[in-house]
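Only one chain is shown below, in structure tokens, and it's the form predicted alone.
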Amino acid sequence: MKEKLGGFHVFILIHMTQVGVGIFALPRVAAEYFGYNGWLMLVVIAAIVAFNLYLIWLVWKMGKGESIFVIFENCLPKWMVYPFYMIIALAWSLSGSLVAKEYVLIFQVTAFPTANPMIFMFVLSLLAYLLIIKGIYAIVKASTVFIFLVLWMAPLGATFINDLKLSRYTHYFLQEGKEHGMGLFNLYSSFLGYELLLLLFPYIQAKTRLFTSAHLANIFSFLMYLSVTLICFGFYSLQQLKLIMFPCIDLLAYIRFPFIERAENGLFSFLVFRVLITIVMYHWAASLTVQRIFKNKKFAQVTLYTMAVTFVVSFMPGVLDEVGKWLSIVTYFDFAFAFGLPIFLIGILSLQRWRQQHV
């Protein structure tokens, strides 16, 4: 009997894909672009994601759970669909590789300044590859283990309660910010990953409350982001927060254990489990898309070639700033696909329904 994903699996996959490297800089982004009480904008972002999930739910209902690839190929000729697939796959695969590169460079800066980042990235990519070729069910099982390996860190936020200053949550709202449009985009990029739900349709159990699980995952990710950002806004002054590149990592340095020194490096290492699932899911989505073009190739081969291409491309940005710029460009595509794909699919399904009614 073929395995199917339940609601709990969807919840874990969406949450683990959403929360990746973006959480490290999120409080700074909120402070830099929105100023005082910039954390409030997370509420707006979470609401936009909820609306986007509603669009994906419409695709699920109208298409009766059909694969999005089948919907495209039933309506459009291959010469139109295949180039489109290549663009999507390239964007998703690059997203996976650049997220890996960013994590590796942050790890190098904070823990191992003399280490070669590309060797570390190769090891991370190899782990991701071995997990991807096992299929989505193995990815879900790994995610279930990984989430418990990182969730134990959440209560550590309570250690900062005595250090928070209520005066820093001033009555000023969204002052001393700048370029709010760019700020919204940068905050939104931390929530991306949920759009890969579109590819999970064929793997879902028929009676699964798919979108209840997806919304709960989005709410859980939002609460996690909100708690971290609120702590940073109460712990640091606004000016300090604007200057610290990765406030979450800096915050870890203030946690002290009686039995270990420099605990922040160990704590940061645990976050690799979150990042790994983000990398895995984007590469899995890219490989699945490419395989629709090369149907005679095995999934493992397609994954290997796809990851190899973007691994080589990821050599080009050498420092964190460059990786951030590349990732921003790719995120524009991810953002467009997150909204554009459901709208396009709803249009196709509406047209098909109209034709059936008028035959």
Second form
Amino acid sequence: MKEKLGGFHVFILIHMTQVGVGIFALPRVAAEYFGYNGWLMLVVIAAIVAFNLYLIWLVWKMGKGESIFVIFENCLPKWMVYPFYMIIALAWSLSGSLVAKEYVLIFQVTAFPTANPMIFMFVLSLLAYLLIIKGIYAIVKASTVFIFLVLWMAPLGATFINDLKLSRYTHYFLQEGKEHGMGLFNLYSSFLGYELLLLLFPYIQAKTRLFTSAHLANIFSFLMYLSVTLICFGFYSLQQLKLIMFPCIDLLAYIRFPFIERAENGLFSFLVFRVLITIVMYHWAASLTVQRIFKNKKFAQVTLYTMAVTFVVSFMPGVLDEVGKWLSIVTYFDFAFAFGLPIFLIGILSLQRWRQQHV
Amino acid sequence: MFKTQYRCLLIGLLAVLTGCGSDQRILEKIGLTHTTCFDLMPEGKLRVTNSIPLSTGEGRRPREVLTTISDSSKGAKVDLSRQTQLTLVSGQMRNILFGWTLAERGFWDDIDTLVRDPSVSPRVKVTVVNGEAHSLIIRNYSNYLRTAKYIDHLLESEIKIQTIPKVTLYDFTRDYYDDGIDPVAPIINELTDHVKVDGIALFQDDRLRMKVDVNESVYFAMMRDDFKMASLPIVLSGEKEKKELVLFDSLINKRRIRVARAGSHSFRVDIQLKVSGVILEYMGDLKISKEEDKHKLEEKIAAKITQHAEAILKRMQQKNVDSLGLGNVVKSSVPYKEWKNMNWREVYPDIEIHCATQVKIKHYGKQK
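Would you generate the structure of this protein in the form predicted in complex with its partner chain, following the form predicted alone above?
Let us now look at the entire complex, which starts with that chain.
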């Protein structure tokens, strides 16, 4: 019997894919775009994601767990579907590579500043590749181990309790922000990753409570973001927070253990596990999509080629700001797919159902 | 399949191990700057002094002190590293000392470069020297092997007993950027054979405007925040025949601030201090084991604390420094628009501030 994913697996996979490089800058983004008590906007974003998850669940229910590729190919001709697949795959694969590059460049802010980032990126991609070709079940098992390797860091937030000041959570709401639309989009991009649930359908047990698991994962990611952002808003003054590039790393730098003074580089390295799963899942999704076009090729081969292409592309943005810009462009596509795909699929499925009823 | 994977890994490892040679750090070859001092020179330049502890194994001195005169702090770092065989790094820096004249002129530019530098910890302490930071750090104090470390430990222990506030790069930056509070920093100065805590420096933005004397610093600390521990000697009356003094120990201080409007553009701020503690020493006419006398003493101490506190408050208003963060208290009581339209710097000197103190003597030691 083939292995199938249960609810717990879906929970871990979605949470680990959602929380990636976004968390480092998230509190600054909330402060910069929404000003006082900007953390409140996280609630709005989590609600939008919850709605999107509902749409995805509808697809699952209506398609009775059928793979979305099958649904597409059943109703649309190949010449329409294949170019579409290529665009999605490119966007997803680029997301994976750019997230990897961004992590490496952020890492280089604190360590190894003069080394060539592509060397680190190569190793990270290699690690991701080795995991991807083992298939989704191996990825899930690895994520289960990885989540415990990063979750122990959550209680570190307690070390800030004495430095939090209630008066910094003023009674002003969302004042001194700017460009709210842009801010919403930036915050939303940290929640992305859940849309890959669409590709997991064929691997999920029929009786899994998909809806509950996906929502719990989203809530868990939301709570994680919320706790970090709340700590930052109570710990830093607003103008200060607006100017800190990566408040999360700054928080880590403030933590002092009795036996070690500067632990941030060590702590930061643990976060590679979070980022790794994000990278793995995006590349996995891209390779899966590409394989629908080249059905006679092996999955490992397809993965190698797609990853190689986006690896080469990611040579182009060289510095952190550029990577950020590229990543936000790719995020537009991800955002469009996250909403567009389920809506489109629901449309197709309703049409099919309507046709069946009227034949 | 496995073989190719291992081959890939090997290539990857080789790439990493050879690629980062330029970022290699070997402990024996690096100089971990412990303390950096900044002084303003007459022609507007910056004198930067670094104190670097050395391992004494090879008959070397316990530390190396490097000095240079430069336009900026980062430029100085390049020049300093030319003077030593070690590669200078600032990852283990503990303290930054600013000379008095530089502090009066303002040192935000120098702090800004340090805050920007990811290798500098946000926990580095910021301290002002009453005089020249350079002359304080280059001296060797006979009881201590390493001056910089001695100063660091001195500050740590004083912070623990609350005579000076804990001010790190993070604290200073946070208050500098906050529009309702001004930063503070401890002051130290050199004596013949020691370094001594000399009080608290109060800043307006990044410029030193006022000094709270070391004897007054506990009163300042009381108004700034809640705290525990510290012993406070109070002279209740200083006349020669009737000298009355008390040592108030194991203090627990609770501070409350209330704001009310006084007219359309002004405010009235009430600072309420609740201090409880233990009397371990009393010289005077009262019999503290008597209930009545104990209350009398409590009132006397309270009056004295209020008197000191109000004197500090008055000077702070004259110098226009809001080191207690009264701006933040006012801010939390008015709507956003009003706060934005208000120029707190202009409003602050004219607001009414009152201090009220309640003292409670918990016990008076082992004897009646």
